[in-house]
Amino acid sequence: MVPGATAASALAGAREPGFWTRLSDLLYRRGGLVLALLLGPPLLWIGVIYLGSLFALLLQSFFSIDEFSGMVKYQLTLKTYGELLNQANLDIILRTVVMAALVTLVGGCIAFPIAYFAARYARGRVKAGFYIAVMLPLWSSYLVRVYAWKLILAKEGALTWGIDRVGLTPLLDALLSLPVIGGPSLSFSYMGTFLVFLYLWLPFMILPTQAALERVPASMIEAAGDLGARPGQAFRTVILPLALPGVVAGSIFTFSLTLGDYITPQIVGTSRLFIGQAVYIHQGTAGNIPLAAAFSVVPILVMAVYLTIARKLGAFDAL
């Protein structure tokens, strides 16, 4: 064997790219076949397994049941639909539109101040513990969260107790006496769901309101004011439309999560159903999935007529 050969040979060899050297000189050269790579799994996940569903749900929803057997039958018909249009069915849709509305509206007041206050005077470790304050809660269970407030609103509850000690209990009684949002204590009454419901979603309120309001700068306040604005025309004129992205963004998580819930009104509340429970029972207990598929359409539909509207006024512009 000639020694000058095999040194040529061996360095051949050695100068010759592997596998994943080749893969990488392919992918640097083809930044499409990266995004691809990248953005490939997610989207195939979205558009087969979510959206696929969905369409399943939706045409799901457009059968009906044999009032006889009791199984689907597989024909398109809009009878399910009309099946919505009881006054039971009728009753559940509104209650829970409702709900979700006085929980996104009162969840919307109480998260601004706070908001405010965070993105324009809080500094530093005051920040830090703003942030920490508004996200503890989301660090424990939501069936641990869901579970303390029903016994926090029991009648024998922390709550009812203070109430007790401040000399408060006839307030109370008066209000559980109410006929709709009433009941035997709070934890078995409207007024109690509606807590344990604000109390669950105002971080997703505050955190978006907060972040819309970081970016409205504090020299277009200033020049309303030097302008001659008073303060409740410079919050109309230019802290609100500003910072109406952030608003609308932690209302349609309030409004969206409040519209799905099944567990928080099972757990505290009266025994009349919302739109999730009507959901599980239909598609569990009755077996009549052709109704809890209509049922789920209903959040979708009033969440786009939602965002139909928002977008009319303007609530994107900014985004």
Contents of the next structure:
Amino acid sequence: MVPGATAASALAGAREPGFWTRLSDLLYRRGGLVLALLLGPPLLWIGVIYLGSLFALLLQSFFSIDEFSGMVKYQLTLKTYGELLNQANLDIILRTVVMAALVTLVGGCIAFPIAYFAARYARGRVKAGFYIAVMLPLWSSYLVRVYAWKLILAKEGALTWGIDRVGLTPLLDALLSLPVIGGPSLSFSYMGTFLVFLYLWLPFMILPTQAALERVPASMIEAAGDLGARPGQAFRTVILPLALPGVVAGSIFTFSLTLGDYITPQIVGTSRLFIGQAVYIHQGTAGNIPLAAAFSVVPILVMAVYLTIARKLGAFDAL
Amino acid sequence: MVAAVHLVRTSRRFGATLALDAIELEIAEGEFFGLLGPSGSGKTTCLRLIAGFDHPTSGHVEIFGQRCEDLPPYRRPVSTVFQDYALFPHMTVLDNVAYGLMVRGIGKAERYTAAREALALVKLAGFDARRPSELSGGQRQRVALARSLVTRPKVLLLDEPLGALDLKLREEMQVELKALQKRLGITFVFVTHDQGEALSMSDRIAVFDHGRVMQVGSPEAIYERPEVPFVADFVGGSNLIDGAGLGHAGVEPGRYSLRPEKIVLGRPAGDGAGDGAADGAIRAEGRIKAILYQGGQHRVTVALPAIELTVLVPAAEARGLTVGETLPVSWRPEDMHRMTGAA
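Given the form predicted on its own above, produce the structure of the same protein in the form predicted in complex with the partner chain.
Next comes the full complex, and the chain you just saw is listed first.
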């Protein structure tokens, strides 16, 4: 017997290794096997369920509907996409994209200072408070929050009351009398829809931005100042570029969540449709699955274009 | 002549801890000045006060005679080489170095020329297009150095500049930094916890402990004539001896520092001095308690009747020493330096 073997068996308590030990040994030696076991099921799931259904969706959008029978014709055609480009449908797309862009832009502007404070200044309890404050809304039901906002924004609601009390009613009336974004009350206008979207998706903008800012070393900001950059310059040339991947990640959330939502604009807003509502109506009551599919391709394309532009602008350089 | 940097009774308090305790420090123009001390001794705080990242709780900082209370970092004529280098990861090496000129509104052509010159100065010509992530630690350090120098600061602050480099590179950079400073004539202030580094690079050193400056002086003065036990012990290591406890007729009472390399253990081969007491050496018998191998030398702990001494023995003479063995120990009284400073 070799001395090493004696030592080994002495170490193992002179017992034969059990099943779990031998299994662990096998997995330890074969890293690939562990990877296959861990990644196999989720990959299968993504491959079949995610990508498969996406592919099915794409395929549907290349079919068309027979105008007389209302049945789907299983022949590849671009007719449905042609339909998508008629004025009414283009309006829906434009409305949704503009809303999503505004929600993202304003959301980013509101989120950044909050995220910056949380990442750079908040410590201990204040930081815990920050996390709770940002996450708390997510603990209640989405529907509850939207309906709560409907009540707040309604003509008889808290906001109107509050505005009346501080004597700003003329200002509110002026806002509501504006073309396009105005309406009979905040809860029946694009402004209302916008405010609710902004509220709903703000946490998804704050958290990635905060995480990105957290990773910017304090010394880097100090170095910028040390080299002569005024605070504004340091922000433009160092802080913002380094936080940009987080901001872009956040904007992907706010942008795509707004693009796809069909409940909020139905509860708070005008009766004009957003993409999500169009998909909902076409696949349900109208039974026009191909057009619904074509509509759902739009957010995917918009996101693809958005990410390409972001990449071209160097948003991911600091990754 | 007005001092390059003058800290006037400068204190900095963080909550309950006094990081700097009424520091009084003057750094002359063109000096290579070392701030030496253990971690938490206040040396980095001191550097940050000069750079303007932090502000004194009381007292103030003067840079070339100008009081700095209201001067933000971006308007001080100083520049910092950070411990982690703090290179901007989203910029190329050239853009990093040109940054200080860019924010001053200097045109592209001009600032790139200056940046290339600075890169050549630190021997990194041709690295323009690289990203900081593609550089080694030593190269990053040079980029950080070039980036600071390109703005022509009057004082360059270096925070543990060589801390992250391996020994060989560190020794190279020590020589290079020293040569660079000579050539540019700029005041360099650097922070280090490495006494060897401080001794070999500085014109003058301030030794910090617990937010206070324990001693300021040339490397020779700091090493040969430590004023307080902390300096004797922290810089180079020392045997701290109470003169009264030694029981030697020629030694006055007081606190003494005796460098480990000044003690002779046993009788070196070929020592012609004989055993006569004519040379005035202090002699005793000691038992070896421990031997620590350190390559070129051995660190030997010897127990004398009253005290315990650490002795550095060159490797060639350490052969044959064994733990437990009793040997004659001797040193010359003039090698015992009497410390006169308070506490």
